[in-house]
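In structure tokens, the next block holds one chain alone, the form predicted on its own.
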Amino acid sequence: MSNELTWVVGGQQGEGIDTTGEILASALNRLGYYIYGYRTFGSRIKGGHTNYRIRIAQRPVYGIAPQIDVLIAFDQDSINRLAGEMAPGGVVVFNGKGGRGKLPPGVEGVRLIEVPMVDLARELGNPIMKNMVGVGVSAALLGLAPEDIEPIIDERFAGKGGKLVEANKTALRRGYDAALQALGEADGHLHLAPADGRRRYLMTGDEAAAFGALVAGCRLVAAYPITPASEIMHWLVKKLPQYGGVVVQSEDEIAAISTVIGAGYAGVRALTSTSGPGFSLMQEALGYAGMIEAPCVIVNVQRAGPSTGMPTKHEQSDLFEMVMGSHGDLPRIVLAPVTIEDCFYGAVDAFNLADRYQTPVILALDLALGLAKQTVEGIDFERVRIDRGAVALPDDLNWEGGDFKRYRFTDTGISPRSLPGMPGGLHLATGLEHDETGHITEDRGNRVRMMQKRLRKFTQVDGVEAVRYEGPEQPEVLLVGWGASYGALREAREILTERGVATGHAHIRLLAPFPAGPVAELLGRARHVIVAENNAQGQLAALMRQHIDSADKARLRTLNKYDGTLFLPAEIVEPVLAAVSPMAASAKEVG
């Protein structure tokens, strides 16, 4: 029996890949097991190579695994692409159309088994359900058995009547009793060990994001469909309707940020998702935001670019952008969740900032983070705490009539805000610069003021995690990640530890304004510091060399992948090997 594999779904865009993975992941998550599940998917509606990968253990798991023990192959291009990441022992089944499938030349110790399953649906009436024949099969190599699988039918396909229920229950089995005729009563070595049986989440970072901005009081989403942030806005329009949301779909990503600052600016939380270049066409709006000092939240979705460059494909390239975009001097928050379940409570964590410092703020996933599908222990709905910063009281407002000191001097730069319609809160709000009323001024004094208290406020951003470290107090390698590279870093440690080399693990959640002191004081208790992320350009390495010394710059070292894939934890564990050796190289590249 085995504690831990990965299972791996491929044929066409459009055959019913990703539903065949969502089904499986469902039932062993249902089963107790904990599940990191991957799509690898091509920039097209139908046709060409998708995968879905499962990796299945009974202790959670944060990443993709490097070799694959189970591929359900519905091509020959899958076996071709997928057949080298097999493990020794690993099974491939392939559905048998189109003559006998084969292995590529040198892909030993891994058993081809030849399962009809598209033969199979189609004697069943619907040749589509392949799928459910090849979660037979599936259910047959783990050693599930139909029935772990049926409740999960049940509810997918419980809207469209039973007749369709019963057909995929037939399917399954069809497809579990062949696969067992095919392997043969011996072969079990694949079989799972039993889980613990427990209930929990199974869920996307968009989900999760969409989830905590619920909790949070999130009452409309104005968004252009983009991949890959699209699924914050379909988990939205199911869901916020039943809490007294809206959901609009704007014409472009410039009306889906201005509608959001105008719900901000009335005192409703909003949020806008995007990625890349929708991000890209936001950067005007964003600094109309921070001028009138609106709250307002921005899910930016990481893709591959730059231009619509790899839009299926993962990376963590839009750093700058989020940190630096837009015009003027702009200050702004941007918070990057470490794991999907860190998106539910970053959500939160983005309106409370937004309306705490009346700002801006960027909410910082990438494509792994944003559709990779993960069990998440639990929900701690005791740490949501609903915070609308500074809004003007009674003896704040002007009575006695003319305009409110909206934008009122303070020591910490925050003004307490009217709302439209409160009494006495009468002003002007304008992207123009303006005195403390926001009457429009041109004056030299007003306007050093006035920049200085839009600053002021970010001196320090409080109330939210800026650092996540785990390790050693004293470790010899510190590793420093952001996003959706937390699993692969986390497993490096482990593995470099096993191996005498004490590692510690940064993983840099606030990136704006960044947290200068904690990031120093962790470097400064390292040797060697190695900085992992998903660009070409070592962004994350770039914003450190800008806020700590000397000293510390000459020990950073960059390690960075941008072929569009995650990281494996090899893909760390050699580099720093190398790097802290006598004879180290100063910079490494993957892929």
The other form holds:
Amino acid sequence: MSNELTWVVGGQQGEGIDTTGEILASALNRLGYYIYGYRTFGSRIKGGHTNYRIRIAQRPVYGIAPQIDVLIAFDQDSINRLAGEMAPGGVVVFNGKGGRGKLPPGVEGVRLIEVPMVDLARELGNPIMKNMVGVGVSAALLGLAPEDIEPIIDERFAGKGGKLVEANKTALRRGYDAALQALGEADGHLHLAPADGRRRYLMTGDEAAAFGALVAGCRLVAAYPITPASEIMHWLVKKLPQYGGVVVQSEDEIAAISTVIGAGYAGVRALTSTSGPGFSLMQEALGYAGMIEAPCVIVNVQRAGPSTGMPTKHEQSDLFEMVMGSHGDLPRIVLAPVTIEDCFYGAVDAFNLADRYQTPVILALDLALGLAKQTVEGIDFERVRIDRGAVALPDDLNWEGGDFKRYRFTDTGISPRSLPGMPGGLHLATGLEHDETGHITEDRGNRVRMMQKRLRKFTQVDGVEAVRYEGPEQPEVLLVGWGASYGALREAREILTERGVATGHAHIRLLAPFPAGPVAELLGRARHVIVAENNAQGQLAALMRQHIDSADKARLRTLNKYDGTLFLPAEIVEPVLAAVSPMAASAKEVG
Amino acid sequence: MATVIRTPKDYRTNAAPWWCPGCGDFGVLRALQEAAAKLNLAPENVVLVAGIGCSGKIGDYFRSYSVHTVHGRTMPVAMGIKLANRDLTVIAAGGDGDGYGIGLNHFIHAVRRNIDITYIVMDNHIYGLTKGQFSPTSAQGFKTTSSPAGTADRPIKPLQLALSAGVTYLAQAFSSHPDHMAEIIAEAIQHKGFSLVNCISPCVTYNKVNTYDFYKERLVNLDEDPDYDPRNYDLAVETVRKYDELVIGRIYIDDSQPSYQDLLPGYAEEPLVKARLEYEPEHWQAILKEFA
Ligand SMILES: Cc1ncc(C[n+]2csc(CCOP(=O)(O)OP(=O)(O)O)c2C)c(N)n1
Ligand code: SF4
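What would the structure be for the form predicted in complex with its partner chain, given that what you showed me was the form predicted on its own?
Below is the entire complex, every chain and molecule, led by the chain shown above.
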């Protein structure tokens, strides 16, 4: 019996491979297992390899595991690609269109069995049901009962008629029986130890962020479709109308952010979601929102760049652009959720910060955070507070006519805003430099004071978690990261700790304004600092160097992965061990 | 409470216009102020969304809530404001470069959506603020600082473009006739759906071709033609083509189309800014269960 294993289904895109993964993931979730589900796909709709990977555990898991225990392969291509990752004692189940499956040379200790999944489905009248046969096969391998899966089938096909539900259940049973026959009792080691059956939730980061936005009071979404961010719009378009909210599919990203700025200026919490190329298009408008001090939230679900790069591959390489993009001295807030669950809270924070600081807030997700599915223990809705920031009260307004000081110089730099429709609140909102009333001016004194006013708002962004630290008080090694690498870094810390290296893990959540104080404090405690991130230039490391002093700078090493995939824990553990060994004292860079 | 009667003066700000003496934009500003007075609009319920260019400065001179966007983005910003608060009168204004050059994409999409805003384009066939380059409406062969040999580009025909994109209110007016322009703008504001008023607004500094006299000699006023019917789409298309767009007055009006926001799922009777935001935790638990 296993406490943890990884199951993968592989095949051609457009064949419903995802459905296979999702049905199994839902069933496992209901049984009380912790899940981390990750899709590998290419930038085409039909054809080409795709796989859905589920790490199944008895404890929370935040990332992928290095080895596959069960592979359901619908084609030889999937075997060729994935067999090298098989764990000793693992099982590959094969059935493609004709021919027998072959394990590539050099793959040993792995069992290949053939189950006629496609033929069984065809016999039942619909070859696409091979996916459900595959789920049945998986249930048998993992030691689940068909009854564990059936309720999911009921729900998933509810709207499509009883016939389809029954057909799918039959397919499930056929797969289950066929696998039992083919396997015999021998593979019981793959059976999962029973889970606690507690109710938990399975969601992607995109869904969590969208849900957070809804709960935070977002009522307008304007976006242009892009991988891997579209799911945010898709989720919200199903929900917002029930709350009197609207979703606009814009003609492009410039329009999307402009609509959001218009809505934010007029007093509605609004969001746009995008990824790299779209975010680049938004840069001019970003500065504009900062200048007219209009709240807006931009979710940037990063993918591999530059340019259109690798649309379906994970990367964390927009940090420079998020933190520094757009012309001029533009203060902005950039928040990077730490986990999928945190995408929910991050979205809530983003809306509150946008209103409080009257500024664009960028919620930085990455492809792995956005699209991976993970078990979420629960959401604490009591924690959600809606803070609309400083809106002018009737007494503040100029009832006598004349101009309202929308950009009033205040100690905090935050000026109460009036919203269209408020008598006495008339003003000009312009991207040109302006005075307290909004009128255009290039007066030198005003320029300096207005710039300082805007900057003052960001001297301290409070009320949000800036850095998440896990580990001992005095670590020998400090691992630093951001975004979806949390899982790998967390496990690397556990492994290093087991091996006797006192390791701490700091995950930076607030990227701008940079929490220099707390970060410097953490760096000061450790002998070795390793910054691990999924980009080639070490963008977080560069940002840290900008904000820390030279002694800490000298100790900082970087670990970069930019092949489109997530870190595996071992890819962090090994270089760290090499770096901290006395022999490697002179090594400057890792990886 | 006594009803307030407003005059054009109520829509003036303290800022003195930075336009060259004689600029056509003065006429547009005057017409807009007259139109607002005619409709007795409360300034706090009007948002003027302006573009970038000489024309875009109009936002600083018209007393209302005013938004001066970046270059070319008046349409989506105005749309965000209108969707946020349906009780507001949202008017966008800007130049031909702003609207038909950098912002052309948004213009077409705003037209096709039929969102309830009024768009006033101050068309001078030139880029004024950047010192006289040709604009998308300049005639082919037009010589400017950026086209010393005459432009190779053929001009955009905004009226035909708007008609083909499905505009539901289309008119053209001339700065020399601000009263006529005011009448049209007032009507356009009242139109439920997207309205375009292309305002011919000569640039006296950089455009030596499309002058006041040029237009005075050529413009045909459709409002004075008893045979012209602005509800006849085919006639509108034919007429703007026949006169090569050198017409003023109501060109096309269709009141039968629903507006974008009224077709948008979720768009309530109540302005979005007043939507309820806070719900009990139990309410959200029900949605969370969908993830189980
Ligand atoms: C993105 C961007 N590109 C270029 C400019 C420079 N620019 C300012 S106004 C303008 C042209 C304005 O022309 P038009 O809209 O016809 O207005 P006019 O000045 O003629 O009234 C340009 C190109 C800018 N502000 N922003
Ligand atoms: S340059 Fe032309 S458009 Fe600009 S203010 Fe002068 S006359 Fe008007």
